Ligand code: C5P
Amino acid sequence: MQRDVIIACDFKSAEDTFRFLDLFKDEERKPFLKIGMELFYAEGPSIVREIKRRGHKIFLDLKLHDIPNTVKKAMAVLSRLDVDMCNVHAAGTIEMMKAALEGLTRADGTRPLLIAVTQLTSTSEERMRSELLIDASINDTIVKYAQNTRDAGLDGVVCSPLEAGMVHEACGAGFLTVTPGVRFADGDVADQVRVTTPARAREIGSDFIVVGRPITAAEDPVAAYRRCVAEFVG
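Structure for the listed sequence, which is one chain, in the form predicted on its own:
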């Protein structure tokens, strides 16, 4: 699968979202977009349908994590939105991830890509140990969660770009790594802990990078997007 840049549309309303997307109306390359909790909870499924109508691919980032039966039923609903990628938390166990996959798969056998979050890029090893009581190293934990995700039959994981190489080594080159925590070399890391640049993410082995504020808050978002694509995709 060809690597790509996914813009995180972390806006509070449809109005803000479409004002941003209108900047890209003359772009030959329609950006792949991530719709997260804030926007989806504010606007509901209609925002997904409208963005799809405009020709964008969509990663619906709702990070489902519940008992297997609840996740299965929720995924069956989301599968009708025709998104291109969605996700769960790997911490929900292999059984939950299998249920998610079953719910997401349509009657004709088609489905969006399904990936699982390993550890959020805002989580440090210190916090993982002191607050989550996970004594294994963060790298060992992420690799184990990735292996569980692979064993459940999912397509890949969300991890920081710093872990993409080790995930591929453990789970295979075809196992997708979708990596937030990407900042330009001259940018601010904000609330992210495990971060790197688009160029370095490419070198390590990320398949998709998810980029929010370095593009959405830039003085020229289109130029920032083009820079990101040039550094990551080439």
The other form holds:
Amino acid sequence: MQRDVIIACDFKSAEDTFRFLDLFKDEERKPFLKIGMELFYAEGPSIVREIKRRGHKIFLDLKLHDIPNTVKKAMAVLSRLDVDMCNVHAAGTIEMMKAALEGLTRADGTRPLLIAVTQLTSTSEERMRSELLIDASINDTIVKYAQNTRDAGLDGVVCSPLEAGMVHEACGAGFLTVTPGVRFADGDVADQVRVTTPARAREIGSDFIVVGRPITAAEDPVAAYRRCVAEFVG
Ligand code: C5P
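Structure of the form predicted together with the ligand, given the form predicted on its own:
Next comes the full complex, and the chain you just saw is listed first.
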């Protein structure tokens, strides 16, 4: 799998999104984009179709988590939108992840990549213990959820770049790690805690880095994107 930089399009409207994307219209390399809940819920499937029409790959980050039958049917709808990557919560169990994969697979056998969220980075070990009654360490939980994801036949997980090595060790080098929490060495960390640089993420073995504000809030977003690509893809 070719390493790539995914820009998190955390915009509130289609207008803001297209104003941003217009900056890239002369770029030879069309950025791979992540669309999350805010933009998808605001604009609906039409935003996905329009961005695809402009030639971008899309990671639709909706983190599905429901009973297997509901997830299977929802995934069939997303698959028809022709996205390139989508995701579920591994906490939905192996059965739910298998159902997601089935729903996603088109009649001709093709499908978007499917990855799973292990533990959200906003969940602390303390809260896992006191609220979710999970006594294992957060790293053991991440490894177990990643193994469940692999056993269900999915392609990889979303995790911190600092966890990418651990996940590859447990699940194999071909199992994808898609990693947010990336900052330039001289950049602002903002609200992210466990961060690393694009170059370091590459060394640890991330397959895709998801980068939002270091690109979207940069004075020159195209230059920031190019810098990410140069550091991470080479
Ligand atoms: O702006 P920033 O680079 O922090 O954006 C990172 C993106 O990755 C955001 O869309 C955020 O919601 C997402 N994300 C994350 N940590 C996770 C899962 C997703 O930062 N564990």
